[in-house]
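In the block that follows, a single chain appears as structure tokens, in the form predicted on its own.
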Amino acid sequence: MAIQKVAVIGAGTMGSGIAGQVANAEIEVWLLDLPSDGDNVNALAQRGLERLRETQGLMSDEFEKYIRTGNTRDHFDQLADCDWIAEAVVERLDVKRALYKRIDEVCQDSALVSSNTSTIPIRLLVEQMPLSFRKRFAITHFFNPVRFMPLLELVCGEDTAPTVMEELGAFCDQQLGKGVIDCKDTPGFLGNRVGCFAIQTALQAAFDMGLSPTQADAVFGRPMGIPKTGVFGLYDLIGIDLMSDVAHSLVGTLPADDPFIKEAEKIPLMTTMIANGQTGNKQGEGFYRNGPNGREVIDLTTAEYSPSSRLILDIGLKAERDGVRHLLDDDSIYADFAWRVLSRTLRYAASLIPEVGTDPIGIDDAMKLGYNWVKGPFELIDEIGVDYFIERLRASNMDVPPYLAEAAGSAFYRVKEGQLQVRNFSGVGRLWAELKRDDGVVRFNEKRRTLKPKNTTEVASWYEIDGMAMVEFHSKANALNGESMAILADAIDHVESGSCHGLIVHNDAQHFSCGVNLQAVRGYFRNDDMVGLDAFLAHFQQTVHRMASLSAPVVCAPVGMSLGGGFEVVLHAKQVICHANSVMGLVESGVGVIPAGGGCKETLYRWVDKMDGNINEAAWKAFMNLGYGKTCSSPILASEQAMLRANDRYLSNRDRLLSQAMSAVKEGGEQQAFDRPALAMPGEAVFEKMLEWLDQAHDKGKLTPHNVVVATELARILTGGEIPAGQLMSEQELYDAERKAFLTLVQTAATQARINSMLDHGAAVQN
């Protein structure tokens, strides 16, 4: 059954988010909530729509046209021809049951019905409903924010028809872009069961061990492969009151002997903070706050705030680079904290098998898709070492769960005969089984385990897949340096030689690439090595130019952020197949330089195409975009800003990007060649107008002095500077102009101050 019309009942954070994602799939959706008193009877639903605007829940404003707002009194008849009705109302069983009876009276017999609940068992939700309703009912548990969090937990009831699970799963995967995990009807399902346990364990450990929020977050963050917010930052982000409610609602669904219950014990300081309104970012004050002199952190003993700066630990950096085991091989309090959190969390995850499933895939996927962990719990155990982990648990007088004990001397994942396999619980027969994904789903982090790189460095590698060269950046934030470009160049060499028949640039990390490594740039100017910096820039330009000039297919498949130099790589692909949530832009002006890897050149050419050859209008468009470091938060917006071309496209499910990129290279049908003839430049008159605009903006306080300096160099590149209108500039001359401007700016004290500030404090000084 094709889902062509959807209703979402409940316009709160989750309901509006679900409706927004349906609209992003270009499908009609009715967003209903209770009727309001006063002139605007649909006020609650319309507030949900406003929330989508505030949180970028829609890829573009144009997708609002797919959303209809209404109320459950006047518009309930709209459910009559809906194909899917998603309930996202308050977590009260009586309210939900009453709603289901109304839905059953109105909806068509084939309509799918689901609840977004994460706390009420499915059997309780529908036990008063007829079998005909129960057969088409499931739980679709989305994660917040719905647009950006990939996880969807799909829960089947005792009577749910298999076809319903298949239809909902396929729709949420292919249309809504979700990583769908089939879950048993167990407390907290998978994501929250393990994720909340990890968070609560880290919270309790910090209080018990006397660590400050800053210290705890320095460990329970990137060093563990967990988002940098850490535990206290995450509590502030979500809301201390809301996170506390989630933990305690989960407690009410668990057996009395579940270890989570102890980890979720209330902490007096947090009870006081909630009573005082210190509930996190939404109130401007939680464990952290912005004080008069910058960021401040609360003392967990005195409840007083004091200045705080981000703490970076040597063992944390080593763990980020070489693996989480380095957090444990240390005699510091940070290592003790890491062991307490990891030992309890990973042991807890292992103890859930076979209650929640017969293999680790579901739990690992849930933590990666729902909590943004780099590796799932069982992947972490494999990295730490199963035997090491078991021995240390026993040395700490902790029981070893049966599923973990079974893995002694082995692992949970292995590669055999070129296939990635996963360990099953012994009670299900076959011990090892091939890890299979749905057709079209290929995760490179899994594919990589079955391959050997053709060439590799610390920051990048390339592999041969089905006769194609695939380049992966894998440095911190996938920042690019000379080695990154050398790997890309080597892969291009093999395509040019005919040993590979196409090129793909892709990774499935959180971000494709956040740009050129600023540390490397700082190294050049501190050593006064402008010759070396110019050589690096020239090689960067030559490499991306070769991408654009290859006679073979070239596809970039970016996810997350593609910024600065990372986006310059994307700009030179013959086709881009990106994720629907890709963020793109050239942001170099913020740190006092200009794009010098072909970004200025390519932006100008693309605007010339978009402006039907009007070079003056194109120069102004490029000037504004590059000067303000404009970024676009969706491919729709990127296309409007000439960042993507007509043959570029996007997918809602990031796990399908690599498969589609491989198909595009094999077929070669949508590749668009680069035609970059010499341009008749706007010349001095337009250049002077841009300088005049800059002076006026500075006089009005809209631009800092150095912003004017940087934008002047941009204007010089995009117009040709002090040359007659119509004078031709070749593509190579534009490349050369970029490098010259970059070198000029990087030698100024103001640009160096911005770069130093960004590297040392996380934000560029405004000078």
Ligand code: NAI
Second form
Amino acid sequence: MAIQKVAVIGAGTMGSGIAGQVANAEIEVWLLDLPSDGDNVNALAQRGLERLRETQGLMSDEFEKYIRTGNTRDHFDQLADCDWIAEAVVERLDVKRALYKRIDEVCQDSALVSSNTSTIPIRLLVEQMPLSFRKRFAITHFFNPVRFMPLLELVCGEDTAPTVMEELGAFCDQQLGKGVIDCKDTPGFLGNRVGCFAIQTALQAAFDMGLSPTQADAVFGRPMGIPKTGVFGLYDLIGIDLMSDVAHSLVGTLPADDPFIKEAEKIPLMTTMIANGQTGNKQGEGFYRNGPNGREVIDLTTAEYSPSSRLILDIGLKAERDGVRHLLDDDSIYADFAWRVLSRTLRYAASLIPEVGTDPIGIDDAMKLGYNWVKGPFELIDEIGVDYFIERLRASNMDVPPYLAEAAGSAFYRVKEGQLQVRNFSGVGRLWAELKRDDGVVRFNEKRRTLKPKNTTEVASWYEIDGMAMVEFHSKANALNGESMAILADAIDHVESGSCHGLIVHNDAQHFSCGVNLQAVRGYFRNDDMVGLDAFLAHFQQTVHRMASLSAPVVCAPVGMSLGGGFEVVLHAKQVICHANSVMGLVESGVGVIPAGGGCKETLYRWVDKMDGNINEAAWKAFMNLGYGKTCSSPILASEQAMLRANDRYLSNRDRLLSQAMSAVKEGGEQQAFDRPALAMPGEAVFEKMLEWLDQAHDKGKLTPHNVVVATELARILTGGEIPAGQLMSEQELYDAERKAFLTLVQTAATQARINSMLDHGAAVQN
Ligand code: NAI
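Now show me the form predicted together with the named molecule; what you just gave was the form predicted on its own.
After this comes the whole thing, all chains and molecules, with the earlier chain placed first.
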């Protein structure tokens, strides 16, 4: 059955997010809440829609047209022809039960019904309902914010029909873009069970061991492959009150001997902070706050705030680069803290097998998709070493759960005969089984384990998959340097020579690429090596140009951010198949330079196409976007800004990008060649107008002096500068103009100040 009409009941944080994601799939959805007193009876549902706008829950405002708002008194009859009804009302059993009775009276027999509950067992939710209802009822547990968090835990009840699970699973995966995990009906399911445990353990450990929030977050963050908010930053982000509520509602559902209960004990300082309204970012202060002179952090013993700056530890950097074990092999307090958190959390995860599942995949996936961990708990144990971990647990007088003990001398994952395999709990089928994903789901980080790179360096590698060349960037933030481009060039050589029949550029890191490595750029200007910098830029341009000129298919499949040089690579693919949450743009002007990897010329050509050949209008559009460093937060918006072409596509599920890219290369049908004839340039009249515009914007205080300098160089490239209107410029001349402008700007003190401040303090000065 195709799901063509949906109703979401409860227009709060989650309900509005779910409705938004259904709208993003271009499916009609009714968003209902309680009727309000007063003039606007649908005020609550409309507030949900506003929340969606505020949180960028929609790919574009245009998608609001799929959402109808209403109330449960006047619009309940709309449920009659809905194919899926998602309940996301307050977490109260009586309210949910009363609603199901009403739903059952109006909905069609085939309608799927689900609850977003975090804590109520499915058995309790539907025990008063007839079997005909229980058969088509499941829990669909989304994570907040729904558009951006890929995890969906799908929980089936005793009576849920397998077809219902399949239909809901397929819809949430392919239309809503979620990584769907089938879960048992156990407390907290998988993500929150392990995630809350990890967070609470880190919090308690910091208090017990006398670490400051800054110190704790320097360990429980990037070094462990956890988002950089750390534990205290995460509490502030979500809300200290909300996080405490989640922890305590989980306590209420767990057996009395569950180790989580001890970790969730209340901390007096936090009770006081909640009472004082110091509940985090929304309230303006929590563990951290922005003081008059910058960021401040609370002292966990005195509750006083003092200045704080992010702490970066050497062992942290080492761990981030070479593995989490480096955090443990040290005799500092940081290593003790890391051991306390990791030993308890990873051991807890292992103790949940076989209660919650019989292999590591569910828990590992839940932590990666729902908590943005780079590695799941079992992958972390493998990285640390199963035997090392077991020995240290024993030495710390901690017992070893059976599933962990079974892995002694071995691991939870292995590669055998080209297959990635996982360890099953003993006695459940074969000990080792292939890690199988749904058809069309290929995660490169898993695929990579079964492959040998054809060529590799510290920052990039390329592989051959089914006869295609696939380039992966893998430096920090996937910043690009000469080596990245050399790997790309090598892969292109192999496609050109016919030894590979197409090229894919993809990686499944958080972000495709944040652009050219600014450290490398700084190296050139510090050494006054403009010849070297010009050669680097020329090689970058030649490489992307060769990529665009290949006769074989070339697909770029980016996720997350593709900025600056990263986006210039994307711009030169014959087809882009990107994730629906992709963010793209050429942001170079912010650091005082201009795109010089073909970004200016490609932006101009694309606007010329979009403006039906009107070069003057195209130059203005390109000038504005590049000058302001415009980024687009969805492929829909990117298409409107000529950043994507007609044959480019997007997918809601990032795990399906690679297989779609591979099919596109095999079939080759949707590839669009680059036709880049010489352009009759706007010339000096338009150039002068742009300079006038800059002067006026500067006089009005809208642009800084150096903004004007940078934008002048942009104007010169995009119009041709002081040349007569209509004079032709070839694609190569545009490339040359980009390099010339880049070199001019990089030698100015103001650009160097911007780059230095970006590298040293994380933000470019406004000079
Ligand atoms: P919320 O408090 O933001 O929104 C609940 C909405 O339900 C409110 O707008 C309220 O007016 C409405 N409501 C209450 N009774 C109703 C009724 N009888 N009919 C129609 N609407 C009614 O709550 P939130 O956070 O969106 O949570 C909703 C559900 O999702 C809960 O079951 C919660 O446990 C679960 N959940 C929450 C997550 C979160 O991060 N907030 C994450 C995952 C699940």
